[in-house]
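Take a look at this one chain, the form predicted alone, written out in structure tokens.
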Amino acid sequence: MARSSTSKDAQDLFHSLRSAYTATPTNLKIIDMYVCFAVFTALIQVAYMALVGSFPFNSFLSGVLSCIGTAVLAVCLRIQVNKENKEFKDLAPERAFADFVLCNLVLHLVIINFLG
């Protein structure tokens, strides 16, 4: 009996999350997909390292940190671009995107430097 109630609660939760996410603007959904892609790429690199090995360890660290860093910067962009977030209401979306691009440039310059 408790299992049925738990299953129904999980289904209701999933349904409410899905219906709430459909109201999300398209630009935020695109950023969400970019974050998922970056994290998925990092997971693929970790799986590859686990299967094959990590001989050039600097390359492995650079690849994973690049993916994770890009995902973190994209989450920051999503927070700044979200219209429902009152903390960044005075920040223009163009300015937030420029910050994202500049921070990504600095991140990848550091990563290229780390490669040697």
The other form holds:
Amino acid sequence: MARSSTSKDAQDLFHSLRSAYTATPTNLKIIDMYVCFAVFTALIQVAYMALVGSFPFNSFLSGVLSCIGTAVLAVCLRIQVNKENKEFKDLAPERAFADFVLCNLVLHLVIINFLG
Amino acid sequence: MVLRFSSSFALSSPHSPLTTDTRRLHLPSMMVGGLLRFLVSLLAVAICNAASISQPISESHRSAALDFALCTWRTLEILGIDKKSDLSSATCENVVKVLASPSSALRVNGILKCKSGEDVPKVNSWTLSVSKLQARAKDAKLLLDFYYSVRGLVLVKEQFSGTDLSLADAEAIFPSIKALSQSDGRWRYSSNNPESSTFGAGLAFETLAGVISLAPSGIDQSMIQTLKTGILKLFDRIQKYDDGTFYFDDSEGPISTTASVIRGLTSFSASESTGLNLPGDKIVGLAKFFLGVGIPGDAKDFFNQIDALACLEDNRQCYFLALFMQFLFVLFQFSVPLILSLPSTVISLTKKELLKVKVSTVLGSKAPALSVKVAEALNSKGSKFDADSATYFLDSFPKNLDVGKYTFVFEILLDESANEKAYVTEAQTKVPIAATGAISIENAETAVLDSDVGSVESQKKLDLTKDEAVSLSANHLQKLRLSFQLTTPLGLVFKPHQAFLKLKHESQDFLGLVEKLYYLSGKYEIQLTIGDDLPERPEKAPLPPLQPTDPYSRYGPKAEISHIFCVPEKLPAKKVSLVFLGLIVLPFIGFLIGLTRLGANIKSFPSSIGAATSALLFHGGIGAVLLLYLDLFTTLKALSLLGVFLLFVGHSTLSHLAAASNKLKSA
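Return one more block: the form predicted together with the partner chain, after the form predicted alone shown previously.
Full complex below, order starting with the chain above.
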């Protein structure tokens, strides 16, 4: 009984999340997708390293950290752009996007140099 | 012009007499003419020393050239080489021409070479020259003046035997010449000049001998006696080489000086009836000196050598004594040296040839009857003479002669006692002789020894003359020893000068394998070579194959280590990497697909030109930054420029977008 209830609860939860998610604005969904893409890339890199060994470790770190970094920056952008977030009400989304681009470029510079 | 008397010569041993046939020959005083030329020119040079202007070729050159030519011709005549008579007639004409010159008195000597028949028309000039010479002899003060004038008169007398020629003031001239002598045996050239020489002594003897012969009534014996003591004093100055040759040395050089003394002595001894007792060994030593000169490089030296030997050979050879030929058979006062020589100094024990010895005079003519004895402790009884080749053979082969080097001592014994005064020989002639024979090799054996202790581990006999194989085994700590014994025909042990042992591996030359010998086993060929100058057949016994076997394994070098400091990490296979590359691309594709599904669009891309360009530039700038893949500092440089550019562009784009969205919001 508990099991079925929990599973039903899980399903209910899942459905509610899904329905709530569809309500989010498109630009936020784009950002979410970008984050997922970055994380997946990082995961694939970790799997590859697990397979063949971490010989050029700096390269591995560089790759993984670029993915994670850009994911983090995207999350920051999502926070700032989200209209429901009261804290960043006064910040224009273009400004947030400009920050996002700048930070990505800096990250890119570091990553490229660390790649070896 | 300077005439050089060089004293270079080559010593050669042993002494061998010059082999020619002898003839009675006249000798012009070419040497004297040349000498006077030299002195006259020396005076001339001394006088015009300050000027030192070069002069063209003068009369003196021509005369000197004639001197040399006649000198050479005279040498050839003594040696019996050049017998052309037409040369003499041409020379006579030349010399007659030269006679016309002022110094004709000195050229008289040259002319005497010519046959008397040709010069009959010139008899008047002869008498003129003779009287000139006589006057000169009377007035002379210098030794050389005496020399030329007296000798000229002697030669004229010799050539024209009918002429009655004599030196009127011989009694006075003799002492004046004698006054130039010195107590040590040398003679001065003039009474003013203290310089004296042995060469001058030779000239003086010749001159005095000429005076004696030309003197109508003979010279006082006391004066001759003092001269004889002077000669013996001169012999105190004789010098000696270690091999028994004697010579006189002076400023003229040994050959010229010794030749001059010999000429003087032979002429004097022939002219003097009581004879001169010169030590025989010294005469032989002087003869050996000239024989030992070899072939001189200088024409003057050559002439001196041949002339002196001619004097020693036979007093008749000396030019100056031709006029005494009628006395020579009786008054043979100067002993003729005899020379002993060996055609070959090697005796072969296998051929058992008899030792040959040759005895002759210095120019190679026959010696009188004599016998040669070997004064060494060998069983030889005497010698037999073979008249055909003028050589002596030891009558029996010495019995106890073994292979080796010996010094044989020969003694010459003249058969007739009368000849003992006329001929002189060395007391004992020492000749090094080498005896060769066949050497046999026996008792050869190889042994393997322990290197440090030297004890023999294994030993095997082998016969070097046969083709047999021996096998040995040794390791690198042991030594291989090959021993053998050489014996002479008489059974004594023979020690050679050199012995070579050559080991030849079957594959390559042994010398290349020296380092690797201790593990290279296999077949070797041994070749033993004995080197010596005595054995007749050098023993070369090629030993065939010897097989050293090595019980230890071979050691070869390991592969070369190439030094790297860390082993490179193993890289994954290319295929795996490519697979993952594909996998990496997948999320990106998924992202793009998701974008389309969401309905992402670029509707708010600005359409106005200014904004569009700045938007494009903005995206282009970002792309450029992302594409930069240079090293850090270059990147920073580029990035700083791009960043500034991007800042402006981005600002304009985003502000335009913001204005657009604000408009939308407010609207």
